[in-house]
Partner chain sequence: MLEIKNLHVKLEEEDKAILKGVDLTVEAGKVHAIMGPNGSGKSTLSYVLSGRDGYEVTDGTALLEGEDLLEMEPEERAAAGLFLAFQYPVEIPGVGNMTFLRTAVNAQRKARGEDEMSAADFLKVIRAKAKDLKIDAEMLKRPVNVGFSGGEKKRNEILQMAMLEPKMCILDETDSGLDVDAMKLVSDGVNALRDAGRGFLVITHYQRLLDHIKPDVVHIMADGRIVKTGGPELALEVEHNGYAGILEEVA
Amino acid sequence: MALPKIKQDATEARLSALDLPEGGWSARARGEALARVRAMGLPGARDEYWKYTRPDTLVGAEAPQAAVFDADEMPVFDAVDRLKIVFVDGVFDADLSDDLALEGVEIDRLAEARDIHWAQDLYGVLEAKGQSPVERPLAALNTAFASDGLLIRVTQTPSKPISLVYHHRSEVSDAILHHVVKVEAGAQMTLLENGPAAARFNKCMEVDLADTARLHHVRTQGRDHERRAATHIFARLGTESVFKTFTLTVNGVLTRNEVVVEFTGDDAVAHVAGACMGDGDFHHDDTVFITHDAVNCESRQVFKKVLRNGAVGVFQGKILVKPGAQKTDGYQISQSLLLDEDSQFLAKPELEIYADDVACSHGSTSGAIDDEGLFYLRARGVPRGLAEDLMTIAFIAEAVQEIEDEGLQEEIVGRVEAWLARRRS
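Would you share the structure of the sequence above as one chain, the form predicted on its own?
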């Protein structure tokens, strides 16, 4: 079926503004991804999975401007002993990065990996699989045109986390990064991400977990940058593997985070969680699709959004249980705390189940700060502003507790407290 002309023209305009990397082991995957983009067309406001979020500024031929902002607080994760890898406006910066050598881990740059590489069996593969039953054209665009990124293979458990830091230095920057992470059997790693990255940012991460592998992923997105970002995580889980990801988003004009998880091995666990703090011109969209195709697997989706001054939050989450995926335990909760009457939370939770021995549930709520709880704190001498902040932190606690490392939990709560303090002043 041919694309509508308006969508075809918009897609070609975006493609013509990009340079397709040529040659090398990724050439075939890039060519196939480009064909997918042209067949699907870039997303428009009428597309079902974009009806709550306008994709215009994510797909336009020219990147919108975003002011460069210097934070006056300590950078995220700086207190953590980590291997730091820095990208500036989507380009690896060797001077700001640590030496990429780390015991138990192989790290290569996508832009420099030559000849036959282990990532050849993964690059674009999980993204392509994740296009069904829901099309994700921005992810295919990423696979085709990503100019940089990391290829990380974990063979043994490293002594410290790997930390990806993104800096935004140009008011007009259009960054496309693609990471591939492969964790071998029995190994585990913690992966950290933080920073605004670019004026417009398209990032894709493909994660392949072998049997008994574990990956813990924690990221923070921006502070007060006028960023527009679309991110995708595609994860494939083997037998008894564990994948846990948490994202804190603070401000930004438009953020769309998609997570696609597929259980292919029995007794695996996937937790996908997030919290966002939005004020004013803020639109935040979490879209999650989890496919259970194995026995006795557990998935959790926990999302909390705090919105004020007209901010908008979106959650679209689906659990698909295929025939034969017995003993599935699927849990999904999305909640918003609206700090005024101008903000809005739009939720679309879904369950699709084709097995009869499962325990799946979903729920979504939206509301204001509890008056009784507020009265309780104020009656004990807590000022109103501080009382509201304490209740806000308590509201997002369920999502933050999905982070296994208590030190990282404290780091995230500290960022939330700083956001709330700035709004009190």
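Form predicted in complex with the partner chain, following the form predicted on its own:
Below you will find a single chain and nothing else.
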């Protein structure tokens, strides 16, 4: 079916502003991804999947300007013993990065194109698979045009996490990065991400977990307020593998985080969680699609949004249970804490189930701070403002607890406390 003219024009306008990188081994995948983009067209305001989030600034030929943000606090994972890899406005920075060497892990850069590479079997492959049944054109655009990214293959559990750190130095930077993470059988790794990436950031990460592999992913987005970001994670889970991803988002005029998970092996676990803190001109969209195509897998989606001064939160979450995916355990909760009447939470939970022996539940709520808890704290002498902050921490706790490591949980809560404290004073 031909695209509507207006969509075709918008897509070509964006494409004309981009150059296909020299791909080497990835050239073919990039060419195919470009064809996908042209076939699908970039998202438009009338697309059902973009009903609650305006895509125009994400797909426009030029990135809207975004002021460079300099934080007055220590970056979030600086205290963690880690292998640090830095991108400045989407450009790898060797001076700021550690050597890309970690026992048990092979790390290469996408930009260092060679003729053959293990990532050839994954790059753009999981993304392409994730285009059905719902189209994600920005991810295909990413596969075609990504300027760089990391190709991480974990063969043995490394001694420390890999930490991707982003810096934003240019008001007009328009970064497209694409990472591929493959964890081999029996290995596990923690992957951290933090920092403002660019004025506009399109990021895609493909994750392939072999049988019994584990990946823990913890990322923060913020406090660079004016940036726009569209991110995708495509994860494929083998038998008895575990994938846990958590995202804390603070500030940001526009963020859309999509997570697409497919269970292909039995007895695997995926936890997808996030908390966001929005104040004022803030629009945050979590869009999740989990496909159960294996037996006895567990998926959890836990999303909490704290919204004030007209901030907008969106959640679109789907659990698809395919025929034969018996003993599926699917859980989904999306909740918002609306700190005033101007803020808005839009939720579209969906379940589509074609197997008969499954347990799936979902819930979505919007509400104010719990009065009982607030009174309890105040009755102990905690002043109202601080008591409200503690109740806000309590509200996001269920999502934060999806992070396995207690130290990382504390890092995240510390950031939220600081965000709240800045607004109280």
